[in-house]
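A single chain comes next, written as structure tokens; it is the form predicted alone.
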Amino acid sequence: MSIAPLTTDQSDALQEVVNIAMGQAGDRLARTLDVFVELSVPRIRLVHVSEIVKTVRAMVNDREAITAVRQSFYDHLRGEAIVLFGASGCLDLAVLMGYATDLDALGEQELLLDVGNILIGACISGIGAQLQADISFYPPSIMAEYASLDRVLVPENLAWEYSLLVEVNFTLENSNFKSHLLILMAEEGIESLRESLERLMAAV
């Protein structure tokens, strides 16, 4: 199965929608942590499942072990979001969130689930609001802990052939903390997104 990529106009519209939604997510995280949050420019591309690890590795450019939080969303727009956390920044994040510096494994999981939920919820909800698309969420879960990227994203375990991949990274000022938010929309989700973008452009 193949799927047509977004047109230039659709890609430009999605870029603007994601920019606004990512800004909202960054602002919410900044207010939670009381620290300035820096965002990258969102990157958007259509990828085949066999290329997912290579593509994400080129985007993330990070070889340290990562912990991943995963949350699926559904209704008019469907897909899943994954937040990748670098191990070195977890201590800084714990301090900013008011946790003890000797955070145990369960406490660290709760911390990353909280932050992942903030980023995913604000971003996906922001996209849905702009596109006037209903979106519901499954609870977030820990997808992997201190693992390499190729153990987090295993092509054989992904239930799609093509996916629209949106990536942005978040860093905190004067901190080692860094995270990458990946949004993956599979074939059916892409078509729903395309329709929503067309409605948005027609209304402008």
Contents of the next structure:
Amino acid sequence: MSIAPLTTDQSDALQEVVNIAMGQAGDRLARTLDVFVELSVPRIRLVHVSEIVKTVRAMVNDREAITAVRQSFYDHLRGEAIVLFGASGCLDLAVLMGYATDLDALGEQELLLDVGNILIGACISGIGAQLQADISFYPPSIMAEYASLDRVLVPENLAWEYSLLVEVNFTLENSNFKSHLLILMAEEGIESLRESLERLMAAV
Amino acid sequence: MSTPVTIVDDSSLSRKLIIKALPPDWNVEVTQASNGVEALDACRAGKAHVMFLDLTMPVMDGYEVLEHLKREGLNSFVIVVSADIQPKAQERVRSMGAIAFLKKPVSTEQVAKVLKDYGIL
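Would you mind generating the form predicted in complex with its partner chain now that we have the form predicted alone?
Whole complex next, starting from this chain.
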């Protein structure tokens, strides 16, 4: 089964909606850490599951080990969000959050779950609010620790064939910390998103 | 006489939303720009007495536009309209010469208030 990509207008509208939502997420992170968060322009792609690693690798563009937090959402919009944390930035993050620098593995997991949850919650809720779509969340979980990207995104573990991929990244000024937020919406999720975007554009 | 206004945003939806939020009694000549380079061109051509400026854009972002305006001595009332709502982003653009910082999506009331505060409306 193949999926029609978003039209240019739909893609433009989604980019703007994501932009506003990531601004809210960045603001939450900035206030939590008391630092300046640099935001990226959202990237949107329709990907086949076999291409996901290649596509994300081109966006992430580094070879360092990754710890990933995953959280699924459902209701009017359906999909999952994954935050990829580069290993070298975790220590910087711990210092900013006021944790001890000799954080054990469990402490580090907790920290990344917290920060992942802040970013995903603010971003997905922000998208839902603009599209007037109710969204519920499953609890976040650690998807992989200190792993390479092809161990994080394993096609056999992804329950879709085609997915809409939205990528935004957050970097902190004067820090090694960098995280990528991936939002994946699969086949039927794309259709409800499409309808929501059309409604939004019709209202302008 | 109509006021030359340039709306700078890479998203056409966002530009439409800003145009829709302009006070209906304000007589304007609107120019649209989709990045900072186009914004500066419009400004040099006298089309930006007032500029509504997004921050996160490809090619040239809003911060760079503010720098260029200052360096080239170009005069424009710049109202930043941004999704990046961090307190430090707001401080930064104000220190770089923007007259106001409005959070997306903007309302007509917010725009009218800024324009009145600066005697533009």
